[in-house]
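In the block that follows, a single chain appears as structure tokens, in the form predicted alone.
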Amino acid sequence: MTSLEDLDQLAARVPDGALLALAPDYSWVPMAAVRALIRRRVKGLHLLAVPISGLAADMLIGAGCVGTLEAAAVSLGEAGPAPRFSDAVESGAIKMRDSTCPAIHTALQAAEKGVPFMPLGGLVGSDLVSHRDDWKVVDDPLGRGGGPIVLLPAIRPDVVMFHSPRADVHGNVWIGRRRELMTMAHAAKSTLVTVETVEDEDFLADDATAAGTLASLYVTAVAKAEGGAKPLGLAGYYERDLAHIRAYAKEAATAEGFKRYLAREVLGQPARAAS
């Protein structure tokens, strides 16, 4: 049964060293939960971006919460490079496991289906393959002349976290068109969700909401966090605060600047709301 908790209780469910999967910045990122993880000083995370990340990964890396990062890309978009990520990779402070968008989704689909690996075309000949000793290139196992193909081991996150506009009192969570969130939850050992509202209804009992709902069977715990994606956006609810993100990129360009940002926006008061 899905547990309804507060934000700190939710963050306490993520142990040090966990394989933690986060949705991309264009999806529903749990920024309030990310700040709660930083405040509780989680350490040694294997952070999986599904398949890319930005502000969330940069802040967790800068705060010293991440030991390994697996991603197709990390960027602040229009605000420029992710400064704490770039510094950590260049200094060797974190282990980087380069991947691609299709590879990450395919590996999660393998875990979703309960199989140890999945094949993926399009990677053969890439430099990435030579740097990933866990990826295996094999000849067409059916012997039908399909050529070589890459086998990717399943990725089963210890924890998946995302933010949603809505949950119901039964623990069902609305995800709408964000189908990658469904795959992530199916693949994971536990799924933790922050939401804008908890509604007194049953999303699965209504045809209008059932198809866009992640059933409570796959949701470990829910915490209410209004504005929980800010300063990133939540489609249909509020826009991202690009001015805030640009200011972050400038301030976090140095380790000292990032510490000031952390003290003010995370350890002190919550991030500024979008105007």
The other form holds:
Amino acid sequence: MTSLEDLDQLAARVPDGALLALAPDYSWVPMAAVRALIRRRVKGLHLLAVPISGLAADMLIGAGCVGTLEAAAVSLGEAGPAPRFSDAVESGAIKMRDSTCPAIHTALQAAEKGVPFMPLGGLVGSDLVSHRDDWKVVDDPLGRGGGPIVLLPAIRPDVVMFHSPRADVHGNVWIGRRRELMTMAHAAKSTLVTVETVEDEDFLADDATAAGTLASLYVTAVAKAEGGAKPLGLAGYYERDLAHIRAYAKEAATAEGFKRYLAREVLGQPARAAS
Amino acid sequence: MTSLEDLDQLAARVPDGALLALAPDYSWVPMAAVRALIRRRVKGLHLLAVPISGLAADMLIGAGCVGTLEAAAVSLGEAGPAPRFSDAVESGAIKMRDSTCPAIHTALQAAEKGVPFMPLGGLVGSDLVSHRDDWKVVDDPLGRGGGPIVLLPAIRPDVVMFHSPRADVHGNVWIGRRRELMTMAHAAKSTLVTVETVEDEDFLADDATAAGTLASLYVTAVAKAEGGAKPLGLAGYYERDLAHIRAYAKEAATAEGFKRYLAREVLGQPARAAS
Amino acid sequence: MNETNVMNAARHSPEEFLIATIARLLGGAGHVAVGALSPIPGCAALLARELGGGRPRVSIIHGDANNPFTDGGRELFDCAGQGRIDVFFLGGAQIDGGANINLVGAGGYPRPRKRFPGSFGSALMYFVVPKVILFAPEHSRRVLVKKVDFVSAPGTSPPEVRRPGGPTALVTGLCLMAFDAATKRFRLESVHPGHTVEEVRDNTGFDFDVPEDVPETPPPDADRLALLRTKIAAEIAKTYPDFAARVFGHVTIA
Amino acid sequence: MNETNVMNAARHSPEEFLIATIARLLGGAGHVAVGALSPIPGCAALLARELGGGRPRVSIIHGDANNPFTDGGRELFDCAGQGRIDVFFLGGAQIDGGANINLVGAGGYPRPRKRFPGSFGSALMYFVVPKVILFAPEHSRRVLVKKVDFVSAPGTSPPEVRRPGGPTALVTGLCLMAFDAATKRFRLESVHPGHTVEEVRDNTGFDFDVPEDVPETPPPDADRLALLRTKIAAEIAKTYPDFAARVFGHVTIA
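Other form of same protein, the form predicted together with its partner chain, not the form predicted alone:
Full assembly next; the chain just shown is listed first.
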């Protein structure tokens, strides 16, 4: 059954070396939990961006939590390149597994269905394929002359984390139109969710809310974290703080600047959200 | 753009011989449109049940509209076997392509992704596989010793039809937790929807309704049909009429009885819903 | 059969007996899923959950009550493929001694003498759910055959086939059998009160193992019956109002 | 460049010019999709829709306005795979003369001298969308290279590869080029006002075809500019408020 706990308990559920999946910066990213992970000094994560990331990945990389990064892209969007990511790849500090958005979605769908692989169109001739020893180009296995196609092995995350505006007391979590969160949770071994509020309701009891709900069946633990996506936004609830992200981009351009940011916004403030 | 038309115009969009997909009896089946199809004497349908069907398939089969039926099962549920279906298979009047629920979902997902096939677990050793010349058992194409696995070619319906409680004026359609309708629409070349009401709103404007909405991008035409699922139910709106379905099962047990039902409930009543 | 059991047997309906028998097989499971048109397994799962203080989790795909699925018709099968479903129920218009099941038709294929509804999800679920309980209320040579006419899903698979799941038990109107995938045979576990091993043998078309001592299937005790007729009746009525009315006399208030 | 164009050129910003240029390429399309961080292509698509009386349909994946996608992050790619998207936009930190694009890094791999964000969805979208418009505001030898250091997505594919889509045009700050998959070469279509063929050649790292007569890219007319600064500014502000404020001076009222 779904466990209701505090942020540090939640963060303790992510073991060193875990394959941790995070959604893009616009998709309800659990920044408070990310900061809690950094505070607990998690190490050697295999971080999977589904399919891209930004501030969350950049901070985890900068803080030395990431061993391998699999992503279609990492960027701070309007605030420019992700400085700790670029630096870590250029210096070889992390192992980069470059992917492309639909390949990550597809590999998670394979895990969601419990099949060992799924095919995907395109890709053939991209250098992405030649650098991925897990992807396999095969000649149309149906034998119908369909030409070469790439098979992508399933990706089954150890942990999926996200932040939602609302859970109910039964552990059901509202995901709205953020359906990538559902695929991620289905594919993962465990799913940890921070929320703004826990409501005394049953989201599954009404067709209108059920449609946007991830059932507690897939939710390992829920922790309350008000403002838990800040300084990123929570679509429909609060806007991201673009000034904060721009200031981060500037400060984190150097390793020293990033350390300052970390000390001030993360390590120095165990309980407070950055904003 | 989505076209708003009447029931007969909608039915005219289903050509003879079309691959027509319908959801199960509990999933917002467009019975008024099915009756309109029978009235327009559609012929040679390749009917795909997603993944099972009941009254809708039985009536189309009984009325001689179906050439081939692909389904994981056809049954009237509590009302017993589907009599026209059983009779047509036993007499060889229709070509039956037996499948299994997850295979139909998976083949539609392949079409949804635009890939030629998808793998599915299980199946190996089922007689379903030996009777399907389109399914292919291959040895783990990743070459990792995963053993035999079945590849299912994509199924791309020509037409998907369903009944929904509500569309908005932009052609967006509420599907709630009936997500199979979304997969079907994504997979299909055209999607025809009957609705109880057309509302002067934009379902996509609000996160709460967007989560349960199929965008007009995928909707070819909408027609108003109040009570359009009757005598089946529309979950959350009206219950199915089990007495009607039981009476149907009894009357349709013979070809003559079915003809009587058809004359009385379908052909004799161009504009009225059976109930 | 002893006196006490005869008395107990008189106090419950056949459905209540089967529900209690199936519920006993669900102890220790984490998640029991119930397919369409399965009111007896549904009640058994809800009873087990009540007795287990909320465990196993029960998911019923029919209707909206106890139905956690919000990702469409495929989710039950995806969920099973993920390994999240521990127990599932399957029927069989024909079941043979190798636990092969036939839901398609008796006689030839594709034009059977008698057509059944079809295979539903059996050809996947039978492979991936660790504990599949076969449920066949009609215990007869018509249902329990020497060899099925069509294999909707095979009872066992060769070692190269990935198969984390399969049949573990068969519950009929006469008895409870266990299935052993290694020997590919059923073994009689218990016979329901009022019936005999001979009767089971006479009505079974396939050969099966019979231990020296075959116990009687215990009837439901008074506590369980009381639970069934109150809490479980009210709960299953949300999914199967007709069944609840017929078996428990439970009238749903809309 | 003639007098009129110089005058016209003075009346619009570089962004407005590029928007109008791209919009001109969208006539006749049924559905234009716009990826993340693409305000200029986004405005172009919205302008084309306005001029076309509602056609093309425009889908912007960033934010909730003009975003029809309710099936998660994969839907854009599924939708393209279904053949429902006629036009899409891609950039390239490097683009070469064969229309190969590099979004990954300059220098070696996996440790490039200069790392870019990554390939995003290019490795699928470039294959399945019939008309991919490459957009590279910086027209320089740094961006338009002889050969990309990493192929995020190839410009063309051998005949055995299923590829219904690919690049058709390249819009830069200096010019408009068309791409011909048969010859695997770009051809200069027009040069923007204030610039010359020589300048394009000097700033392009790859060889391309130049017809005898190279017209000037027409600037946006007054009607289009007015539309852009009113209706389109208000519409794009729902997705890119900062861009709308900077380029059109449009302030969003929350």
